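Read the single chain below, which is given as structure tokens and is the form predicted alone.
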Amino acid sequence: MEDKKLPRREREKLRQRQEMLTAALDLFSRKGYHNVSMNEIAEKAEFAIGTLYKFFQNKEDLYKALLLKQCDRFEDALVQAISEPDDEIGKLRNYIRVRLERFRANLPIVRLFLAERRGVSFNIKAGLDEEIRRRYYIFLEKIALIFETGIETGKFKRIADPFSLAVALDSSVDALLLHWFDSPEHLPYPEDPDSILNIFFKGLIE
């Protein structure tokens, strides 16, 4: 059901919840999970602390909701990208293009993920990581299917199994983006999806 079809009271609740998540994302990405309190989130979102607790049981609950919402948005955009009526190369190009666009448009959530990757860990990560990992592997299977179809139709050579190719492509995109994020003065932003695809389809050997 679209938000506009919901009763006014429900639409207002959704709006308030989103404002709380937006405030939390800004604070978490700048200060880190441990350095942000529920009171600070409520103050930034301009809600009473009691109102914040009506939506989220505690900071861990809010954090989980924030990351899963971002995962939903990324996943929806990527699935749509590879569902376009293109050939296999076109689908992979669409996937990389959307990955690049979503990365640069969502730097606050990128900062949050990087903070965790670099050692900021806490108890809630176990269950959350499992859910994110499950979604990640489901999406990798979709990318692997593109490679498998390309192999079956003779467009790609079978130099490795399709899932390994999916992992290699996804990891390459991640590595380039994260290096750009860390050292933009050393690595230009990969604007063109073909600059990444060419590593796979043209290689280095003449």
Second form
4 protein chains.
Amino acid sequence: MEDKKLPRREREKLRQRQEMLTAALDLFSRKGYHNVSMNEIAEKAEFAIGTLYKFFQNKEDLYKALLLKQCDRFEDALVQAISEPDDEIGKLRNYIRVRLERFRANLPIVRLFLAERRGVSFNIKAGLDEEIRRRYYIFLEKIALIFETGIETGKFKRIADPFSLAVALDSSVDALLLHWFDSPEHLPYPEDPDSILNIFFKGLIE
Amino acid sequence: MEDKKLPRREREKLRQRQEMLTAALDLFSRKGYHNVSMNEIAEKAEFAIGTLYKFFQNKEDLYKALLLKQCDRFEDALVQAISEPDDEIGKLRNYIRVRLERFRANLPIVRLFLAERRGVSFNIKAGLDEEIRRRYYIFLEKIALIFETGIETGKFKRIADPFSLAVALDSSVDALLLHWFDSPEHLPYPEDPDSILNIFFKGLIE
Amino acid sequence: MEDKKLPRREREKLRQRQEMLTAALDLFSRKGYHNVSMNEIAEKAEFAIGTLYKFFQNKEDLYKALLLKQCDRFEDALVQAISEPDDEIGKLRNYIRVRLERFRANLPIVRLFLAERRGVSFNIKAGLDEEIRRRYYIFLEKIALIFETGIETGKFKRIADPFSLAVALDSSVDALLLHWFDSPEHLPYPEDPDSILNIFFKGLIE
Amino acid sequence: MEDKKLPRREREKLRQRQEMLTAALDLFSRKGYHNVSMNEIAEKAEFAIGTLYKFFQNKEDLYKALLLKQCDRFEDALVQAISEPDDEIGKLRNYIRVRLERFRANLPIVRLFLAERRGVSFNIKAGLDEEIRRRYYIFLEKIALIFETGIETGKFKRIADPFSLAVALDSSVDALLLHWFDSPEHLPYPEDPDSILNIFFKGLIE
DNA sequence: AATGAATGAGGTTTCATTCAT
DNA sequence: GATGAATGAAACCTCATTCAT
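Switching conditions: you have the form predicted alone, so give me the form predicted in complex with the DNA.
Below is the whole assembly, all chains and molecules, this chain first.
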């Protein structure tokens, strides 16, 4: 990005911060927040523990920075997926496709998110889960808007309120992908986003 | 139940164990496994720490007992809901209704489950998450069977494979209810199971 | 002994105490003082833990009673061995023979003694080790007396002061027997007390 | 020694480790393994408990390091004592003299060894006692070799097998020195190694 | 600015002992 | 008198955080 414009010192610092976050991400996603020590992270990142604390006030802060950064990347990718000039069905297809890609590339991180989003907000005292849920809600509204538009333009039937549809679709995508990746033997591989979308498009009855 | 038939000593022990589990459930579900200490649980349950260890071999054991017990209760209620002599649509309605009831009564526990079921489950070394996922999978197959039967008897269209339908329905119910309870202002209250079922029944298109 | 004369109640109590001591001896000698719990002893003796505490004020007290009782038995056997109407050499032979018998029958207890007698008096705050060393010293003087008499009657040469001889003989018997029992492959079996006695009788030089 | 050549940091670490071991030795030898807590050791050594654990993985590890280090020092001193160019009698004299010195300087440690070597060794789970007994056995064989050589060169009579002689001599030295130091009033002070050696050299009879 | 040794609060767990029944 | 459930002090050990170098 515009890193080039920063003084060398600043760029160097960003690079170091990045290395710490990368090490932390790997460890957290494999072992969980409480089973990773700051020393472990420092060692993997090849910095002294003191240096780690120069960049992040404490363990929680590091975890928070890590998740929010990943959150950004996911959001960016998904928002782009549903922003491309396409009709509503195309947007939903794009959204599912990007979701699938992200799952494949980042299953460990995805699990971290799900834990924060759904569960007990294990891990952290500060309001990280709040923040993540808030952003998640904002994203869901974007999906809801697709349904809304589709309904208003007559492409979709109004079978439920748009936000509920967004929640249902999104959670189904999550759950189906998790099942596919956890136990591939129970489900056919979703080569095609439509295999998921059809569940909502076709209707079971009539 | 039949506790009355047990000798007084045994009944007393069960009651104590129950009090410990109740205290633990409350704490675990609010703060997460790693942010609750055994001393805290003992104090809340108003027992000495040593007494806690008389009833549960260690912290993990306590957590496991807690979750598996709740798991049993949920399963029983849900299996009963889908076993009543009813047609496929009726079974699904019952299932959603019972789910909703359970959510209302036990939101904290539900969060614990979701954490173990979905992600991370970094909470525990032993294979508790495995066990819970295994049981969850078995339950999903029961739901899948309802779809299967419905399809074979011509009540449902075969818009996707039955297990995928089960996953989608179940995760949607979870997600919708969580949203309803977390932020009631974003969604209409699901007075009627059909408000959820219709998402899958009607079909968005055509 | 004169148990018969005691009232039934008293005899019963003695029998119970005996059972407790037997259980404790087995456990202590196999696992060591600190690796045996009072509950374990109570369970093995088939009494309630409270009953154990009726008989012995605390764990230390139990251990003390146990060791002193065994001490008595050993002493009695050894004192008898050296009291029989025999000359000095015969007495020493008897003494070694009884020692060997005791070793064979009670190696675990013997180890407990040695620990208290030689070592750090691990185990116990109270002066158990003092008491045992005191009694051991008294016994050594009896052995010393044999040497003394033997010297005065011209049977033995005065190659060292009698108490030193007693210490040397006794510790050698201990050490040789321990070696024999621990690693039989390193040493010939002492079929005959003289194989030990000769070390002191014959003299290496001249 | 060559500590001077080590970087300052390393020397500092060694010094700290030494202070911890010294504190631990004093406490263990006075109170026994199970009656000393890690906090106690840390406090006596004037370090935080965490620092103690930086140097030793756990309590057992500390105890082990302590004993094996002392073992080395003793062995070195004794092996040197019997390696000097001297005849067999001279070697034995040297050996007893060094033993006596060590006793005077390190009675507490000696007690720890005796505990591990002789009995119980209930102190520790890991095979520390095995290791110590193994090394002790190897040392005894060196003493036995002196007797063997002395017998073959006609200096000693073959009054018993050489290993038994080694065991008897060594245990007698131990026992006599322990008695001298514990209760000086019972025995003459062994100014001269020969006062012990004569017990084995002269022969009581004939 | 970077380091990493030192810290010590706080976690889990055990077990000798008491005391209400 | 016998019981054994309940107690809680105290043990071992970890790890987030600080600060002198």
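Note that this is a predicted model, so its numbers are computed, not measured. Numbering follows the first chain given and starts at 1. The term rigid core refers to the maximal set of C-alpha atoms that superpose within 1.5 Å between the two forms.
Core-superposed comparison between these two forms: the Cα of residue 197 travels less than 2 Å.
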